[in-house]
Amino acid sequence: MSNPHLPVTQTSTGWQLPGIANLHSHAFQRAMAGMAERQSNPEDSFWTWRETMYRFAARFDPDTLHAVAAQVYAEMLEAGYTTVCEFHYLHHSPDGTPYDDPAAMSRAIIRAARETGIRLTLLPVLYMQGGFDGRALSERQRRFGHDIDAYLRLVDLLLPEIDATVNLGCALHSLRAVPADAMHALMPQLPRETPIHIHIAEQIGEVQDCMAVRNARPVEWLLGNAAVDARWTLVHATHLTIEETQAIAGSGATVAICPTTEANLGDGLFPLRDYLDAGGAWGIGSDSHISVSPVEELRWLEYGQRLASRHRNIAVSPDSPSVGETLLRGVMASGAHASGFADTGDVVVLDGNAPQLAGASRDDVVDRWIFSGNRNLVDDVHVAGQRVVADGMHRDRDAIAGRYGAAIRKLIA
């Protein structure tokens, strides 16, 4: 039996669904999608990809960041995302010198969100050191860096930007980039309702380094040294013990799973079935934007589990035998805590005339949307009462794409 509380309804124009929150985005990385797929090392991994990403990141300025962010946000809206949590660490000029306006790069992100109409939770990133051993930031990381005082000044500069569609949170880049004493010093200075996001346990090497320096696994250390609760979002959390899986679920924190990026980078598979059994909160993110589609994230979240277990229909429960509905209900439940936006009323309408949905019923429409091919079935999207996508196209698609093309040509020149 379908869950009666899942707000999916049929209208005169199509099937109406709630908007989806994208819990993890690095907007600038949309510009390099498809450009890191040639072998650079016989042992290519996340760590070699990261060097390529750093070289690309060094080319951005506020104008190119605005153009690229607007493009990826328009793509998100066309795909059914209505909120994005932007994990933003390109703070300074490439040599690490702050811009005259220290918030210039953050404002470029905000401008892109307002232009496109997507809800934005901006997560300025605290990034202080180059590894668990306390090494200084590398040349390529200098534009990411702040000390605590400078970071709090950035937050103060951004507070006036908060409004009905722009929220402000905090991102700790990772345990390897934020010393323990800095984390403890920062937390009491944040408003109690601030969403807090952190990359955690994405790579085996990260787990090994944490154990060597802090004598604990990353998730184990975080849960033992911070008051992790529902305002926390742990991004990736790929490599977990069963005890850590259950402890995250018990804390009330959300895990942001990014299946297409995690597959692209060779990260590994999140232990979804164990986490669902523990009652954990989770959502999805498009992260590096090699795909900008909630359908693909949800489909590959399920398919990864099927490949690992050699069984079908993994993301189900006794009260929700539909994989699609279980997945949709999961992302619906996590959005408010991770983004700080509650009860938005944002709406996605699927094309009622699409062949993939011919004869669809309330009982099968979500499964058919997620598991019936690659045509985008999103027809209209409404955010904060505004129609931002009509007939499958963002309201400013052509102008945004033109600026994006010019920005890409500049970035790769």
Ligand code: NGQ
The other form holds:
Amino acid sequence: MSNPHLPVTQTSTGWQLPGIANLHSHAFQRAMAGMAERQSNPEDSFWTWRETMYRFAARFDPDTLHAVAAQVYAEMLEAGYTTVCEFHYLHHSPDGTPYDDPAAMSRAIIRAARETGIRLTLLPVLYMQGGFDGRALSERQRRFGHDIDAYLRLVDLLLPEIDATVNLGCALHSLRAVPADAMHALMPQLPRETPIHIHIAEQIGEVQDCMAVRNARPVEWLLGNAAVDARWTLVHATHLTIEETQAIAGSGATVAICPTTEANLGDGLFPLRDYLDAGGAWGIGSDSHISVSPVEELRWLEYGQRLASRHRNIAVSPDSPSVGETLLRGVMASGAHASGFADTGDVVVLDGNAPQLAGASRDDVVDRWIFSGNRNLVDDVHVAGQRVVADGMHRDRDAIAGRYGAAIRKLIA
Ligand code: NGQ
Ligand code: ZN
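Since the structure above is the form predicted alone, I would like to see how the form predicted in complex with N-carbamimidoyl-L-glutamic acid looks, so please show that one next.
Below is the whole assembly, all chains and molecules, this chain first.
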């Protein structure tokens, strides 16, 4: 069955699809992908990974951040992502002192996006405390921190950067990191259309701490204390009751699911089937960049559900029996709200000569793309009318990889 709302068309060279939005990225973490896969402690978990990540985060400066962001953005484009929502919290110098230009790290991200040609929604992150109990930022967290006034000054510095391919939103790191009164103080000061992103309910420990301090589960608390609507993107939202699952769907918010990172960090499984039944909006993010591939995110989103339910073909609906099409349609429906970019016209062209797509038709090409093989089939990518990837290669692939290699050697020295 073909669906008129999915703009997949056959061209003379291949299959043209809409560009995909990556709803959640911490660009700097690309530089440590694959470097936290050795056991350091029998109790290794999200929280021990976080310590490793903090040690790594402490080494960045604007130049190394720029080099790493350019690399991961070029990889995203080659994989078919045309927009990235960058959840950016490495704001200050390592000891927490702001740079001479307090927006220096944000500008490094913006420069990487402009050079690579990816559409960027920069989400400067508000990060104020080290946990639900209000404890101070740890030494490693100091470079993330702002009070509300300093945060709003950062936003003011960044507003002039907005143009056709750079947008600005706002992020609250998590309920752990932003006290309730600060959240209430900030909300009325944000422009009305601003996308708002927040990490939420990723770990059981976080749910327990929230219950202990705020007397409610994280999603329950957020929905009860903020005017959550389609402007909001809830990142992860892994640990939900059925009531919370349905309430997010009813709010119009988007859930940014990051299947490969959530698997890598041992987070748990998002209740996809219940959420789809409730009509919820969702998209995908590559988050820690343990993988940079919409194919792998969508494939593992479905596979996680199959493994847990011991059934097949979960992400479907009566009028959309194809898993691949259902997934792609979900991702396309959420991009505009989560990123603030509507009707981009950005396109991705899959290699029409790839064996994986031999004899494909409009009705099965998306399923074949997502579920067969591991060769990247993305040939060309056009963003804002520019061809940024041709024959599978980003236009500056080699120069960007060269600068990335030098940055990594500096970071791990
Ligand atoms: C982050 N990443 O901010 O990079 C987080 C870890 C935290 C993910 N949650 C830190 N995947 O949540 O405190
Ligand atoms: Zn994250």
